[in-house]
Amino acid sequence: MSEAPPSRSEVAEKLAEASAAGSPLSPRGGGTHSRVGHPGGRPAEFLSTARLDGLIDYTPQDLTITVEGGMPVDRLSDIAADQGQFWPQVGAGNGASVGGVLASAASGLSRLRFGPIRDSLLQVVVATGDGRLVTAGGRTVKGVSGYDLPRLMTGSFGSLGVIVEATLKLWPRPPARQWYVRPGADALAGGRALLRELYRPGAVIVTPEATHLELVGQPEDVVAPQGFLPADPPDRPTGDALVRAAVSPARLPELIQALGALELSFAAQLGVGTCAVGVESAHQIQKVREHALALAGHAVVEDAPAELRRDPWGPPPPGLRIMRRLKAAFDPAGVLNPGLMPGGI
């Protein structure tokens, strides 16, 4: 069962219902993360914003849009590009809402040149699980007074409130902007040679068969190195399951080592420090945990059938206890997504 409330006040009525009544609510956009956390974690009943994607405020010249929650990422793509910007963090095509892609803190293959998603979310409107309207940020500058509640919110996974409303800083497109790939078994040291020698790139991937690279800017300057063709983005890593292992960059070689004895398809963004690894079992998800854990890292199952999900979390992390009080102070009836994050909350 779905309802879908055309705005913003209305998505806080339902909340404050859903409350008062104690019956739990998953909060919906795309759906393209709906294989994430505990899998008793999402309600039969969906809170969709499918009907709140609506383009509230765009000022090119300040490189900064307001949008609705609910707005499809293409749909926000094309508005940009219109003026000949875009949005860098996430990619396009899958049907996800830009409210769903800062809920599941779902940066893009690019990280290394733009940054974390949530360093792009300037100002946020939450939709609190006891039916608040809570404002937080600015619309040109990000604004830190008290507790930073768009990083907050952003990887929140609809267990605090529903954003209802985002104004997100843009980037000018790029001249230029290309992918590369060079085959071969080399491809940990060669990843690390183009770091050292290459000038803020796009992306720097290896994978057990290649290294993959991202080039942007002008023209003369986005030219295959020596070894490598042309080539589209790397696929996502192979297996039923996905799980997103992430260190410190320093140690990332020591993961991606790690991984490869264990011959498993990945897909590690140097510089970075995250690794998306394909698996079939639950044995290969703890020993890629155990492998991220040694490196003072964490593994978590990112997308992956029920049956997958027993522990998709792995250990408490240090800040549960605050997570518990946060998600008191924001949702007291627990009303949204109960027992789909860390700890059960």
Given for the second form:
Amino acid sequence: MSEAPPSRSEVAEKLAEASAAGSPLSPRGGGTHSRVGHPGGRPAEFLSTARLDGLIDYTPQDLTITVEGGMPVDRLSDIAADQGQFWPQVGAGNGASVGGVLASAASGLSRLRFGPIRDSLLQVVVATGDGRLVTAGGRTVKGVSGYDLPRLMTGSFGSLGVIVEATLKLWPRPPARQWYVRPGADALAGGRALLRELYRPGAVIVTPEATHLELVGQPEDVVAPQGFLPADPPDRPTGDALVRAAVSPARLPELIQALGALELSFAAQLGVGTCAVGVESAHQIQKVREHALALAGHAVVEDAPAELRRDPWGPPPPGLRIMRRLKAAFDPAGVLNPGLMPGGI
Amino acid sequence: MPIAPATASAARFRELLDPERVIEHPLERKLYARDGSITEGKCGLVVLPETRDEVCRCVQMASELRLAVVPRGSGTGLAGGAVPLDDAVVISLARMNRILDIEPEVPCASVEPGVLNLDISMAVSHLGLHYAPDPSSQAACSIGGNVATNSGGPHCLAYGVTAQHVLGLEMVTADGEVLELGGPAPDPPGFDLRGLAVGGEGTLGLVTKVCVRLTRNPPEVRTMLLDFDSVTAGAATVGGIIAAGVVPAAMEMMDQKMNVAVEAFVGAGLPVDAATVLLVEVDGTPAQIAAEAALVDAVGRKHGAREVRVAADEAERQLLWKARKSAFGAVARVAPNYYLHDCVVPRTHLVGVLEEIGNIAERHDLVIMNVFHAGDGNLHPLIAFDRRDVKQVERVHAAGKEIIEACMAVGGVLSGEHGIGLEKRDFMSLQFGEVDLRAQADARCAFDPEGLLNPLKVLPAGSRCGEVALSRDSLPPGTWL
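Having displayed the form predicted alone, please output the structure of the form predicted in complex with its partner chain.
Below, the chain from earlier opens the complete complex, with every other chain and molecule after it.
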């Protein structure tokens, strides 16, 4: 079952009805982040934003764009590219929607240079679980008026509301930008050296087989270092399921060594602290998590079949009491992805 | 149940802290009744905890006694966020001022909330690092206060405001619970409470430790001063530079009135006959500097820049920045008081809004000076006045409201970096509808259901869950609402 209302007010109405009837709903954008969280938290009935895909406002000179939540990331990228601009905090779209990548806080590979996706959201309009349309933040590139609900909504996985509109901060496209690769198992030492030597690279990503590097800037600065060849960005680690481990960037080398010993496929973002790990079993998830926790980090099951998501989040995060109150305030009937989030929220 | 005045509770707090760290003398309390804004409140008691556990116990005591709590850093805030009302207890975090840990490998630093912004950068400069957000008050303002207001500064144009530089927070909630939110490991599971807490203006909790992201110093910096015969030409240059694909590290504008005041104060060789000057800084690799500086120069000259002065060395660069950051101090030469706004407008509306602000000044017979973060459209129109002149104060009120309305009319927001506090509180309904404000109140109540933390701040009357005990009558005379 899936409904795709054609307007934000109809999204809100649908939610109000669901709340009144107590029938759970799962908001859905491009469906690229739907294998996340407690499996019980994905009601069978979808509320799709596919028809909410309009461009609302784009003033290139302000470097801000406002779109409806269902707009595909790829289309937004094309619109921005026509004006020599881009949304650097997000990865390639593959059918993902703007609202969907925001709701799942899916930051792109160039996070080392451009920061996480939550830094790019200026204003958000959400349809809450009980069908209110709430606007928060502002459309200007800078603003601290009121509480930062845009950050709260980023990474809330559709459990507080449906993102029906987003204003994003764009950046001018740099004159040059290129990915490189250097095969070889000494990736970690080499990668750490790059991080010290290069000024603000786009990404330094270490896998079991290679070092991947993205350079961004003036053509004179985008030149392959010794031993590197131009290449595509690194592939997703192999494995039916993906775990996202995160530790302090200072401790990432220890995690990489531990993962190497487990012979798992991974892609670690040096200087950021996140590491995507390909896994096949609950046992492997457990091992990755044990290592991440031992390094004062965490490991979240990001994309996996239901049977591997019995414990998708790991130990409960601090502030659960506050999180429960937030859930109750934004989705009082508990119809939006109930139980998906940590602590059964 | 009404909130009680704290004045009579000194003995109870002395059960928790050394006697000299509980301040009840009326004269001393009066010092804590103000911050960097023009509002004066009423402070019932001041306590000076030195550890997180002491903060917890003070908050628990306040909760037990039903006292309103106002957290305070250095008190440099410009929106009245640290002004106590109704004889509230002020919890000053100024004595928690240790830098706890520096991790160059991340790079980040863990600091207590009372550490001054600039002291962080000074403590890590030998590592080639700095803390990026740089408010004009950076030599005096505390990091805890920066977190509370989500502070900005000139270099936030390229590097982002405080929220982008806070990796983790340790926070004491209204009921005395200690929360560790975030840290150097990114994206912790669950809702982003850290992100929500930054900019909470002391209404969500008391920050007792901050893990700040440090930024690598750029290999090279070039600072340029461009001057123009008209404000329009300066503003057009700002738009032209962004449109040409360059986001400088900083892009600041000062109008003629401000130049004259600053030049008399600092002596930086500013062109006092220019209608406006633009201070533009680019940083990065030598190739980046060369390309971006050439572009800034070309766009400036195309729009009629009379001169493009390039800082020859670090000393000259520091002098130009000193001029910019002394602007608010220099106003004392013009009038004894100033009222500062902080609206942000879309960059494409800069020219129109600046003209309108000029008209407003004329209509109300006031001196309005402009110094602001032009690159991100963050205006700081500053109304110079003398608060002893009652008639003039009335005109200042009226002009301030019109400035805000003019900014809102072109799609602007109330505050770019100072926060809402007390002074902009009742303007919130110009930017947000009733439903939006209720959602914000809900978020606040999730942290502080009893409404004891910094009551009456940020949200307008009527939108709070815990405010039944307080009324507008409790505001002191002269409060600007």
